[in-house]
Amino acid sequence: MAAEMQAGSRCMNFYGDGIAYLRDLPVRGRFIVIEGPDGSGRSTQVEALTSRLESDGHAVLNTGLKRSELVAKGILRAKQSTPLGNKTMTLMYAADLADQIEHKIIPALEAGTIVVADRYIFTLMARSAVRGLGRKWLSSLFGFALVPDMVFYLDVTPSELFYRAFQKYSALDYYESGADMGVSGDLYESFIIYQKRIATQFRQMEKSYSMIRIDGNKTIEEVGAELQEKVGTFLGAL
């Protein structure tokens, strides 16, 4: 297989067994993930990085959570009105990503496109772990997931996230505050506790999943410059 590949192409790596019939498919594109909590500036950086890559002549595809045509609407309905358990919600999110990987991400990589994801399996694993699901079960569940070329984590203190949330929305998100977990009757305290637990999960995953941590407390411009420099260095070294 390797001898038959076009220049610059490679076989994909998966965290587990992957998707059997796609394991030996040669791809030429690159897969970059930007992780971080709500308020970390993650989506802003995805947009800025995409613009930079496109201006440099690269074809870019954006993706993220709840973007599968098959599952996304069901997840939104479940979060808005249907009281589902943590494991059921995690399975729905897993189906959303599996569908995107098979029908959206891998075809784009095969075509030589750079895929930039606004969150990936790591947010789902962190959220699920703090709600009581075991790490071993989660690692097995997400064994279908493609290994990205780069994973960035925008690390922001809970107090800064709280400030940004109120500055932008004048309110706190129910799930991003951990209100569904009943950790505190005070929403502010619940938010701080929940975000600290999520941050702990990411720190525990950082080495195992080769995450590149970036100080998200810095300005948008400073974060963007650091992130784009690292991506540019990586692409230039290929």
Contents of the next structure:
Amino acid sequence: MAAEMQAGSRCMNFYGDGIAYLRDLPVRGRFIVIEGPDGSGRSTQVEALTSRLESDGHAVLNTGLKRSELVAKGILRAKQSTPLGNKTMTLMYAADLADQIEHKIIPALEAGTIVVADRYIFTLMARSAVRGLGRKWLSSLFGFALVPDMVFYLDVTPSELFYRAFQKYSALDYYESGADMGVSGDLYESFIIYQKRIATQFRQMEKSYSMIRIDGNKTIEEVGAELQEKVGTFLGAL
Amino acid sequence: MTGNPARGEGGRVPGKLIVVEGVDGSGKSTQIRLLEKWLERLGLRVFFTEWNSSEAVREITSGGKKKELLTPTTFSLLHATDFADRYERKIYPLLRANYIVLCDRYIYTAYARDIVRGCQPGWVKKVYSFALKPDTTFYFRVPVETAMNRILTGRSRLKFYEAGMDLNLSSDSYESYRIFQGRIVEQYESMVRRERFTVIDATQNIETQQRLLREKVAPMLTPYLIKKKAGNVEAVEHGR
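Follow the form predicted on its own with the form predicted together with its partner chain, if you could.
The complete assembly is shown below, putting the previous chain first.
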């Protein structure tokens, strides 16, 4: 096997069972995930990291949730009509990710591209866990997922998130404020409770999934500098 | 797990879950429809649901099939999504409400097809672990040739995924279908004992098979019929 592999290439690493038929495919690129709730500055940081990597001469591919050719439109349509059950929603998002992993992420990694994902399985696991789905079931379901080289989590206090979300949209997202869960009729309270629960889920996953937590309460520039330095050190050490 | 009560992550439910499984052309859909007619005539609350029929999911799956975008993993996950939608919104709540739920294909279809397509058996089973085990699963055993002849009558061509063309078994769709169905049968056969299937010889005539189904289902109906008139109980015993 080693003889056939090009310099710098290695076998892919999956969290568990799932895409068994792709296990021995050699890849050369790197896979970086940025997680964090809406208003954590996640998308801004993905953009900044992408242009930094490109200016350093790397090919970069951006992915995220609901971006598969197969499922994305279906999720949007489903959300507009009858509310779906929690298991159904989780499985639909899982199909969306699996499609992207097989058709976008893996081919990019084979070609030596750096893949930067704006959210990944961790958001889905956290959202589903706070809605009552079992941790064990979730982690085996997402066993098909590729293990990233780095996972960042932008940690922002719920009250700061509320402020940022309101400043940007003048409204709160239905699901991101946990309105579907009926935890409180008071939307502010509901938002805070929901985001706290999500944050707790992320803390619980931090160790087992080797997440790098970054204090997202800091300014865009400060967060960007910290994140890019860590990525730079990782890539430089290869 | 012992005895009949349907169990899963959600625990016991009062309703009854009856499932038919078998390859395309085994005659299972005809049989479950006849069973439904009988139960309805007895005045029981019956709900029928079939594989791959959730409205919210069907468009995605059929789009993926048309464009031949599906991989074994996404094929599996979309069918799981379809099943979960029907399960969360219909099957489980209705079992809680003491309905008799009839399923044309259930998790065993997923086990068989996904494993044949190359998904890890342990993963597939875990994905579907939320589903209650049926009270009875009828497995319609039929030689692949017989099933194929029934399916191909009046049809000129097989669809891509239906024929298992994504598995590269053969460039000829009929040959691919034959091999694919043969492998599905192997999977079903391996489940017969473990999942306690009631095997029905699907080469028998329709009336004979239906009588066997009704004989097996009749004892399950006692709790439903206690409050009903005696004539009904007699009809059940005679499978009329």
